Amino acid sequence: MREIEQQYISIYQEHLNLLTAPACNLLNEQRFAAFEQFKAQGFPVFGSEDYQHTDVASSFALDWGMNLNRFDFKVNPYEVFSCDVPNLSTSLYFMVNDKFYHAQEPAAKLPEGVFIGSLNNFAQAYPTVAEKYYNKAISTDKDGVAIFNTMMAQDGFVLYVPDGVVVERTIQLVNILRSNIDLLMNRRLLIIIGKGAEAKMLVCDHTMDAAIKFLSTQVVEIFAEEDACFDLYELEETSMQTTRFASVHVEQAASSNVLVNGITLTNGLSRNNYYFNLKGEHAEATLCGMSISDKQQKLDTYSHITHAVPHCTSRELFKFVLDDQAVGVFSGRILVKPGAQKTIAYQNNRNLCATREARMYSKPQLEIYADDVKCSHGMTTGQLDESALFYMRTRGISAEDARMLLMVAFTSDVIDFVRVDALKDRLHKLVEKRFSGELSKCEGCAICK
């Protein structure tokens, strides 16, 4: 056991009463099991197959503060944040660091049976459902940070949509990072979409204190039952001082349709893991994302899509635009298990390095154990098209504007996957502003002005 793991094992043992006091029995039961796993496994090892370019342990080695006593930070998110996405009507909820904000919630009435709120409250109101789903999708043999999150999480956020219910209004969860000291937090999201149910969700990360260092772990579990349809859009606009380790674990039943789209506009160091398990026939999964990185920003993306049964479809597209000394990493694997015939799976990674100092590492992979499939993967990394730049210059467009237009066009197809028109239009504008050198912050967020 390395020194860094031993440090957190000691914190856990010394402060177990603080960890368990605010949490429900379900979280604590899973916590105890995760602690034993963490002792045996620890953090992912730098240089191992799936962590060749990100040293997880070094990020946890700093002297981080932890809010184990669950003190409230002095911020009313409804006063400092107002989303101005035109024509996008959302049910707006907040988490401040890793704590669900209870003091005020949307007045709009939810469809009957829908639960949105604290994980602890959900476990009390729906104990059988919570026990069936919580911590059941995590690939514990692969995701050591998710084990750590399970070991340390004290609450979380839940979206539960019962069978046959359609939530028309987009649900928006804003994660606000707020502290006076360097802070480590562990955020948890549980999303359950019942048979024939539908919902869409937008999750935004914002840093309120750009000078403070933040380290966040986030675990999202998504369960899409038979014929369910669900979209998850993630938008990260934090700071250079923010380190984020996030994982999304998706389990899909027959004929379900899940879209996950992650967009990173500003960050420090981010590692995003995506695990999809297509367990029911005719399930469809769409996974896409993009990053705009400059300075010394770094985004490391890992994906693993498992086709466990026949007649399933997955589509995957990730794009990186890297400027200055930014670093991008993509490692994706599609696994087609024996018997998963008639699988259709496409994986694509496209990257643009705007400077010679930017670095991109890409490793697309197919692992196929069935003989009647349509599977492909592709990867390209290059620089801006000089002939296109020259052509635009001859038409009176400045070099700076031409460069920006080409980069905006390069990223547009990822945003086009968004199935909420108002959000799609807003993201196009945010990306354009990011490339033009303006502050990459949502204008509706007063804390970011």
Given for the second form:
Amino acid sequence: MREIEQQYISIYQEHLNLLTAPACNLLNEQRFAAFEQFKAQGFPVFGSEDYQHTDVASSFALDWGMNLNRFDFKVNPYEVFSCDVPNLSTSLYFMVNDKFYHAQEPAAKLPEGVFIGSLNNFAQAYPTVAEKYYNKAISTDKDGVAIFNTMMAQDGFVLYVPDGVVVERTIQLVNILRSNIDLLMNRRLLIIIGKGAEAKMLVCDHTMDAAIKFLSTQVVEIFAEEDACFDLYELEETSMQTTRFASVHVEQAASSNVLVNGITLTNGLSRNNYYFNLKGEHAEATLCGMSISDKQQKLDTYSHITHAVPHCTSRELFKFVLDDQAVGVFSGRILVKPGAQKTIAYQNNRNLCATREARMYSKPQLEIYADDVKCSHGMTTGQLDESALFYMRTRGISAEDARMLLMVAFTSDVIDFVRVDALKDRLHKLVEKRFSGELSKCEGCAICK
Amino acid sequence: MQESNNILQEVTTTDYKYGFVTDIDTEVIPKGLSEDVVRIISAKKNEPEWMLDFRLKAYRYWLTLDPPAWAHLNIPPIDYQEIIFYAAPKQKVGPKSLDEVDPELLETFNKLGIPLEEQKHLSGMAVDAVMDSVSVKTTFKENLAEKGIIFSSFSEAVKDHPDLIKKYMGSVVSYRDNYFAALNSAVFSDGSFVYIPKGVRCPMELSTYFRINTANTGQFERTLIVADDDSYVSYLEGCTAPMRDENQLHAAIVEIVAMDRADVKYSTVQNWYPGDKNGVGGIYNFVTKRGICKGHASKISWTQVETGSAITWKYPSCILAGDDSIGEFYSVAVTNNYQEADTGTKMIHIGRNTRSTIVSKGISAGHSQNSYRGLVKVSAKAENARNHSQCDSLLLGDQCGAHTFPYADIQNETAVIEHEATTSKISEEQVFYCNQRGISTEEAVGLIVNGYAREVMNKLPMEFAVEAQKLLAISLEGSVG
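Now that the form predicted on its own has been shown, please provide the structure of the form predicted together with the partner chain.
Next comes the full complex, this chain leading.
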């Protein structure tokens, strides 16, 4: 046991009462089990196969504050946040740090039976459903941070769409990081899409206090039952001071369709783990993401897609654009289990390095135990095409504009995966602004930088 | 379809036909590994003091290491105290004439098209006594000596060319490189040394196979090839014929140094005992192979056809240190029954305008596991580095596994790196098309597999290529060929 784990074990033991007090029984039961697991395995070890380029433990070593008493931070997100997506009306919800914001909720009515709210309330209202799903997708014993999150989480966010219900309006959840002191928070999202149900969700991360250091762990569990359809779009626009260890765990039943798209525009250090488990035949998974990084930003992406049964399809595309001293890491694994015949799995990773100091580490992997499959992966790392640049310059486009055009084009196919047109347009604009160096600031918004 | 199932059934259950035990009178030392054993080995070989020092340093370093566990392999623990680390063959008691040799073995030789003289040698006969053979060997030696080429056993080279050995041994694969490199450096039995002087094109393919005097010392072999400015050499290791070797663990080292504009081509065909169809027995082939393109515009090309061994674990690599240097890696790895392979390459780009090509073809059948693992590293100073990797896997049967683990570490923005991989099975349409034209499913599978591996086979030296193609068919199909 290293000193760093010992430190958090002591915090846990000393403040167990504080930790358990606001949480429901379900969270606490899982917490006790997670604690035992954490004691045994601790944080992921720097340099181990899946953590070759990110030192998790050192991020936790700083003197972080933790809001175990669940004090409210004074902020009314509905007043400070006015980023909106033109032509798209969303049901807008907020989390301040790791706490669901109850004080005010959107006016738009949700379809009958749909639950959006805090995890503790959900566990009270739907005890059997909560028990059936909470913490059930985290099967991997490799993800020490997810275990830490389970051990520390006091509340969370739940989206529950019962069987057969279609939520037309996109649900938007804005995570606001707000604090006066350096803060460690443990956010938890549970998403349950019933049989034949449909929903789309956009999750944005924003920091309000650029000078404050934040460390957030986030665990998202997604359960898509038979014929369910669900989209998750994640947009990270935080600050250089923000460290994020996030994991998305997806369980898919037969004929379900799940899309996860993670876009990182501004961040400090982020590690995003994606686990997909295709458990029912004819399930379809799409996982894509992109990162535009400069300065000392770092994005470490890890994905693990398991094809457990025949006739499933998965598509994966990640793109990195690295400037200055930015570091990008992509590590993806597709596992086709014995008997999972007729699997189709494509994995793609494309990277652009703009400077000498930028670093890209890429590791696409296939692990296949069935013979009748179509699996492929591709990976390229390179630079902008000189002849394309030259072509544009001969047509009177400045070098700078030409570079930007090419970069925008390079990233655009990740955005093309978005299945909400208004959001697609908005993301194209955000990316363009990001490249042109303009701050993506909405008028009258205090959160956007 | 029924027929094709039969074939696959046959393919995945065929036994290794060539294993038998040769009773050889050997000079052995007690089993186990200790500092004394290292000293005994060195003394038996009459090695100079500096060689012993090198071995001892390696041995002491080895003691501090743990066996690596990161590979996608299931390796039973190896007890190093149960291994005999030195066994020099005294005199062979082999079959006296080809009539005494296992007819099935001869059948295989014929299928592979191996000349009679070689068949005698391979089947364990004392070839030295056979007429012509000696003169063939000496003709080679004379030819080579005329051009100033040194081609000798490692032990001879230690005595005859200590300066060259001192300068280059361990310069590419240091004894601190990895667990098995340290072990080899401590206990290596013998091996080959090649030196090609400036401006010389080696007139023939050099092969361990013709170096008869060092046969059967392969367990901890060490090969060192130094190609001076503007020279060229093509080196062949192993042979297509089945090797019946009772050593369980093979931990060899191959080092290549290429100076300015030198061109080295290293080809391997490995067909050691893979264990029976239940995965019992077989060779562990853990080899560290690495070349350095030291000079400007130098080139190192690795070609390997791996069909044998229970476990194959090796990554023939190129360090592209010289500007404009080129590294190439072409590989076909076939695994059947319970064989396991974790093989690939490392291309380390250090010089400017360096280029590397990786083509890897994996074929898995039976219950075998076949992995490609490769690293492409572009260091900060390697301007305009270019790499293209292609890794394809072919699966025969639904119990086997094919895996791809490429790594790319890019630290220079001018680099252009591409990696592509596909995994699939033999297309039913292709087999059907062949059937329609009167080609049996058996032959069709052979044709398709050979077509699939052609890109690599074409890189083999001419005389090897034909044999290797047949070998592919034999190791996979059992009945074809």
